[in-house]
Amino acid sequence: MDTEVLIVGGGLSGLYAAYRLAQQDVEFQLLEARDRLGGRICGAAYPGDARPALYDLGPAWVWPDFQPRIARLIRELDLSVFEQFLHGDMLHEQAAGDLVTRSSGPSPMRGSYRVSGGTQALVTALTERLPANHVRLSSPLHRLRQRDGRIEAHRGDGSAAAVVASRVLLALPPRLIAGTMAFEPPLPEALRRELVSAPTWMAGHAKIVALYDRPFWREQGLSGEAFSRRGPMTEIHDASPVHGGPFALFGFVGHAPGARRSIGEAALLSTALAQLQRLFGAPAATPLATFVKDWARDPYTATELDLAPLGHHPEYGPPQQAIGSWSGQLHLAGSEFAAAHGGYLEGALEAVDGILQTLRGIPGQGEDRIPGR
């Protein structure tokens, strides 16, 4: 199959690139290794609920006040946002004993917004605007080869090229590019080392979501926000839909990936529910449903290098090392390559915008804001 632009990766970066290219009638093919689109955007649905996945197992927040690209995209896709629920007191759990205190101070989550319908709504809306025959799932690629001025993309089984393109946009985390793909000719060694040194954002995280038939924490005058030194969840928030239920709490697990593997998912979930009961009372012990997503176990997100926990937000940005003979044909477009918002949803759009400016017919990005903000 021949195309002008091959997009490798169907997360937000890849879908957004495809959406912009489709607007300008640029021929493309998007190949995604998973059996679903979205990448690190991943939602869960209450069993039996006819609505789409509302509960975010990956990124959940946007900050329209300083993220103009995601604000514009939400508007373009006819989506909306709502403010993170913060009404009521926060809870603080100490490292030892059963001491839990309440506080009514300002939340560190002020200014945080969520997408109505979950961040999965972004994936759905973008996908609906793409020609179906230009998107292929369950299509992992393992080798890119330059030949006769074009790029052949091959699967790992050594079969004939799946796609031949003039340019390739790799919408993948840097470490996956360095660790799972072969290049002929090879990428410059300095660039490969740079890719390996860039931690994959969110790869070491795990999230737990618990659904309930009523928001009992709100009935207690609590926001659902809690911070714990005891764990297993270190940070907990209200994850309920904007309207109706099931209502939800979610938490970030504080244990490192290796410790989570040793504990096991069942035991981890049991201790997490015990923690929710300590914080919010007996109703928290019997959720309608629970979801656990350990991103460190996702081979299309994390590598072995990502199992070490991050102590701070890494310094991300466009590659500093030369791309060598691949210049002008190979483009690196994951969120980690964004100069200002690396790792965030905004960064996924920012990285792509920088690349699309070098391609033909791509509209510029303005400083638009979500209507009503």
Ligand SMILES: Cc1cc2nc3c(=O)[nH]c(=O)nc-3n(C[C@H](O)[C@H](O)[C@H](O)COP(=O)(O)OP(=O)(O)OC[C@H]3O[C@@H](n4cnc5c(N)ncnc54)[C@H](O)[C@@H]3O)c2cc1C
Contents of the next structure:
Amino acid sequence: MDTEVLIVGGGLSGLYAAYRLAQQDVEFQLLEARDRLGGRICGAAYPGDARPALYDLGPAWVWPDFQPRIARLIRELDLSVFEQFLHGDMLHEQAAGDLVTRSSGPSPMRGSYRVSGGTQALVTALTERLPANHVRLSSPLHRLRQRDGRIEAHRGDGSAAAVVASRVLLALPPRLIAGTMAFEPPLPEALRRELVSAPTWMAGHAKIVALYDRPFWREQGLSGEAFSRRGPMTEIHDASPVHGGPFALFGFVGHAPGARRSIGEAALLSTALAQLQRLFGAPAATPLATFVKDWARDPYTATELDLAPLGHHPEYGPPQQAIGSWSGQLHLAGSEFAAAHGGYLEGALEAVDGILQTLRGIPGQGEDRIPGR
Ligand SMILES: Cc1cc2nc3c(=O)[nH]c(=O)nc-3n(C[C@H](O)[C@H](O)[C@H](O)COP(=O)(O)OP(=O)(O)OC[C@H]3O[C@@H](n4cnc5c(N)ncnc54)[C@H](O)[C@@H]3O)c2cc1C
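Form predicted in complex with the ligand, following the form predicted on its own:
Full complex below, order starting with the chain above.
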């Protein structure tokens, strides 16, 4: 297959790039390794519910007040947001014993919004707007080779080139680029080291979601928000849909990836439900459904290096090191390549916008033609 722009990766950055290129009538192909689109955006549906996947196993929040791109994209895609449910008291669980205290102070989550229908709605809306036959799932690419002024992209299993393109946009976390893709000729060593040093945001985390027929915490004047030193979940929030149920609570698991692996998913879930019961009462012990998503075990998100806990939000941004002979043909576009909002959904859009500004020489593309700028 021959194309103008090959997009590798169908997370938010890859899908947004495809959407903008399609608006500009630029020929592209998007190849995604997994059998689904969205990358770190991943929604779960209540079993048997005809509605789409409402429960966020990856990103849940946007901050439209200071994230202009995601705010604009949500409007453009006819989606809507609603405020994170914060009505009622928060709970604080101490490290030892059964001491749980209640507080009514301002929540640290003020100003956080959720996308109606879950962040998966962004993926669905973008995908629906792409031309037919331009996206291929279950198509991991692992080798890029420069040949006769163009780039051949291979699956890495020795088979013939899957795609030949004039330019390649790698919409991937930097560590996956450095750790899972081979380049002929190789990327400059200084750039490779820079890519390895950029942690994939939230890749070491795991989320547990529990669904209930009633929002029993709200009935007790609780917001569902809880902060725990005891665990296994360190932070818990209301994850219910904007309207109706099933209602939901979700928590970030405090154990490091290695500890989670030794505990095992079933034991982890059972201690998480015991914690919800300690905090919110007996109804928490019998959810309608539960979901556990351990991102650290997902090879299309996390590398071994991402198993070490992050103490702070890393400094992200476009590559500082030269890209060598790949200059002008290879573009790095995942969220971690954004300077202002790196690691976040907003960053995925920021990184792509930055690249589209530089994509001159593609018919119909250029700074003055990027919509909405
Ligand atoms: C648990 C969790 C909670 C989060 N919470 C928030 C939040 O509340 N708000 C927020 O703004 N952000 C949050 N984030 C971060 C947010 O999810 C990311 O910033 C965003 O989704 C990154 O999008 P991306 O397209 O750059 O990368 P990704 O979503 O990682 O997409 C990369 C894509 O490339 C594919 N791929 C990988 N290797 C290959 C290959 N070799 N060939 C082809 N395809 C490949 C992957 O399958 C994936 O689809 C959270 C992340 C996690 C994990």
